[in-house]
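Take a look at this single chain in structure tokens; it is the form predicted alone.
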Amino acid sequence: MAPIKVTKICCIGAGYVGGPTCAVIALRCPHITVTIVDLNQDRVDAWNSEDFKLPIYEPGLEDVVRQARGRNLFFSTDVDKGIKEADLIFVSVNTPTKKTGVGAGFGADLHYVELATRRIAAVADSSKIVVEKSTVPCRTAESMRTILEANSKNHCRFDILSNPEFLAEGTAISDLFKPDRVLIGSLQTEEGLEACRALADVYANWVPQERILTVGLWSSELSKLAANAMLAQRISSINALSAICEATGANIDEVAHAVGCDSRVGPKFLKASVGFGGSCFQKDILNLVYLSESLHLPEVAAYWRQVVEMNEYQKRRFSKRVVDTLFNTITGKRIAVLGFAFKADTGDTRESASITLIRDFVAERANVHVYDPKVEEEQIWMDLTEAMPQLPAETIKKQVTLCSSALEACKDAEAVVIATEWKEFTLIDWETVYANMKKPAFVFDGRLLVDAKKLKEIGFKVTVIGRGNGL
């Protein structure tokens, strides 16, 4: 059969995955027209904004969009037009954890994937390559193919590929420019392999051939879940050891460095913290738990469930340590929380440890003052009201104040809690902070970010995750 040449790409979904990924494809492939479509008018307007106030904060993204937008990169709400004109369609829609029904709390909600797939079948009037870009359970491609074949026009054929993303928020653009690997899964048929080659040729415009891995469809789907589960497992493992360090007087930084020097282990993802967050780790592990239970593998499910339980324990343990250190009560006390994003260099707050900490502090009737340099106020209020459904929004706003700077948040506070590792928090004038705080002044470093020795010399009582008090 004749080789497939991709000249027009459509991406359904302009979120954290679809937007940056397809913007980089457009930049690196000026001969391919890339259209990113989304039904959310406000989001599309932000992508098209004259001042480039994009709906996603990601270092380097604005520069990519500036170079490609209007040349061969376009953003639109006309989903049908994008589908009709494309040779290849990325399905990059949200797949949140189900909140109700079978698999609630564990399984992925594939509602948006199904809607997108049905739309492709209804609108397409020529053959297409359809690519799973969203993180999905194993064998989702089989369901997509069944829907497409049952609803397509007679002269249309669809080839399904899996092309999971392995981006880390905060470094997504550099990850896309120089990926560790690009994974493409296909059916091992002549048509499937040809579709796989077509997508591989797109990436080959800038990715070395040896980093483009082509595998079976089901292996590709499972690899994404497996990669995130094993990374999260490392974080939960080092966090479990941080609790032991605090109890024994060991230093988690020293332990992690010693372990990471072993070439069989390596140093990455061995930094203790108040807990991991983001859109992928917890969701993908829970998805793996659900898959294991569905396959009647209860021991496997229990193993992976423990990674999530350890993460939740770490958050609870840290908030309890704050209360215990502040003389067993924070009622009426002013607590500054620095950072609301789940990690630095992103505006994403999904599963952020800050949400859990603030919820716990509010439950203890503290007055919480929050500052984050990139997260919008509207997003913070949305996350907090969702985390505390039993409390009216007015009640939450009486106990939580959003601040415009770290110094404002810390003024008159009795304790400062560092919840996100923003670089600017290392540059704070801590002497000014100390002068304007109530005494004794406490700092709780949940990200191993600040120089504890220097802060103690200023006069702070410093508690660092993974280190015993007074050590």
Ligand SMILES: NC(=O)C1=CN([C@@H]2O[C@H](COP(=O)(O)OP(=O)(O)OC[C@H]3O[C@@H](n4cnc5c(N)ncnc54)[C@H](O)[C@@H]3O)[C@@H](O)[C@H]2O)C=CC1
The other form holds:
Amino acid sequence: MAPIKVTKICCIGAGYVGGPTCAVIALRCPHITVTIVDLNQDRVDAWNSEDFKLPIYEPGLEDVVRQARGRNLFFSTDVDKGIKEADLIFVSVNTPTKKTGVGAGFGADLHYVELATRRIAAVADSSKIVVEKSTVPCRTAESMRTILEANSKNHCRFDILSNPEFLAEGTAISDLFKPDRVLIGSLQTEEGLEACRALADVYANWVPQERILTVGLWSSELSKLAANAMLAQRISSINALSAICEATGANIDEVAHAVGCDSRVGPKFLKASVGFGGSCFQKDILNLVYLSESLHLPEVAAYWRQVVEMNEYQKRRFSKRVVDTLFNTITGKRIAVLGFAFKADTGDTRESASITLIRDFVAERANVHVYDPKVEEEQIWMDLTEAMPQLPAETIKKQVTLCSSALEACKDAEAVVIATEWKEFTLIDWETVYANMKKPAFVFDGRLLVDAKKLKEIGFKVTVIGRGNGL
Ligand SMILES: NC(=O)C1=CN([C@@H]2O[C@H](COP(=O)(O)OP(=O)(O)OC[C@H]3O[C@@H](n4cnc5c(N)ncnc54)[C@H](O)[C@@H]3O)[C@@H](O)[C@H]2O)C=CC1
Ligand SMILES: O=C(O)[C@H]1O[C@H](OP(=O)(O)OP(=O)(O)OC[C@H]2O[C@@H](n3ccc(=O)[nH]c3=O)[C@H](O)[C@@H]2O)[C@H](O)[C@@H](O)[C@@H]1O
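Since the one above is the form predicted alone, can you give the form predicted together with the ligand too?
Zooming out: every chain and molecule, the one shown earlier first.
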């Protein structure tokens, strides 16, 4: 068969993955035209905005978009045109956990993937390589192929590839510039391997050959779920140990360092925290749990489910420690929560531990003062109303105040809770914070961020995750 050369790429879905990933492809491959399409007009308008007020915050992203937009990078709501013109199409739509029906609460909602696939089938009038970029359950490519083949016109060929994305938010651009690996899964047929080579050639414009891994379709799909499950499992493991540290007087940072020095374990992803958040860890593990159950592997399902349960326990445990320490009641007390994003360097709040903490504090009838350097106010209100459906919005607004700086949030507070590891929280002037707080002044560090000894010297009562009360 004739070699395929990719010259036009379309990406369906201009979100946290589709946007940065395809912007970097456009930057690194000036000879390829990249069009990112989305049904969401506001999102596309933001990507196209003259002042580069992009819909997502990601360090380095604006620079990439500034260089490539209008040259060979385009954003549009014309999904059909994007599909028609492309020879390779990334499907990078959302795959949230199902809310209702079979598999509710566990399985992936593949509705958006299916709609995008059906759209490709409906409008494509020439052969395409269709690439699953979204994280999907094992064997989703088969369903996509069935839909495409059943609807294909003009004898169009569709080759399906799996090319999961491993970027982390906050470091997306550097992850994309220098990925640990690019994974491409294909059918092991002549056509499948040729499609795989064509996509590998795109990445080869900037990724060293040895980092481009080519495997079977099902291995590729499963590897993405496995990677996220194993990363989250490390956090739940260290968080489980943090509870033992608090009860025994061991120090979780010292334990993590000692364990991570073993080259077989490695030092990364062993930072104890108030719990992992983000749009994917929980969703992908639940997806793996559902897959295991469907395959009649209940022990495997129970094993992975425990990673999520431990995370829920960690968040609950932390809120309880706040209440217990504040003399068993926080009713009417002012609590400053520093950080609303699920991690530093992103404005994303999906599954953020901060939401759970604030919900718990509001349930205890505390007055919560929140500050985050990047998250939009509107987003915070949306997340809190969704997290507390039983409370009228006015009640939430009575108990929660949004602040424009850490100092403002901490003023007159009885306790400060650090929920996100923003760098600016390491630079807080704690002397001033202390002077402006009610006494005794408490600090609860859910991110191992503060110098506990120094804060104690100032006069704070300090509680740190993974350390006993004696610190
Ligand atoms: N957020 C992350 O850091 C990572 C996410 N992933 C996976 O990538 C996928 C996408 O995630 P995000 O980019 O975070 O989601 P997102 O929600 O930010 O973006 C998805 C976009 O797809 C659009 N969309 C949905 N259906 C469409 C259709 N039929 N036609 C056109 N546009 C459509 C939505 O309007 C939305 O803008 C998910 O499967 C996720 O699990 C993978 C690695 C990292
Ligand atoms: O599929 C995805 O969506 C992505 O999920 C994660 O990326 P992300 O969720 O953006 O961010 P992480 O850096 O993994 O952090 C996830 C959560 O774990 C927490 N975390 C991380 C590391 C750690 O040691 N301790 C810890 O509590 C973070 O604060 C955050 O709340 C993975 O790291 C990416 O490889 C993957 O592509």
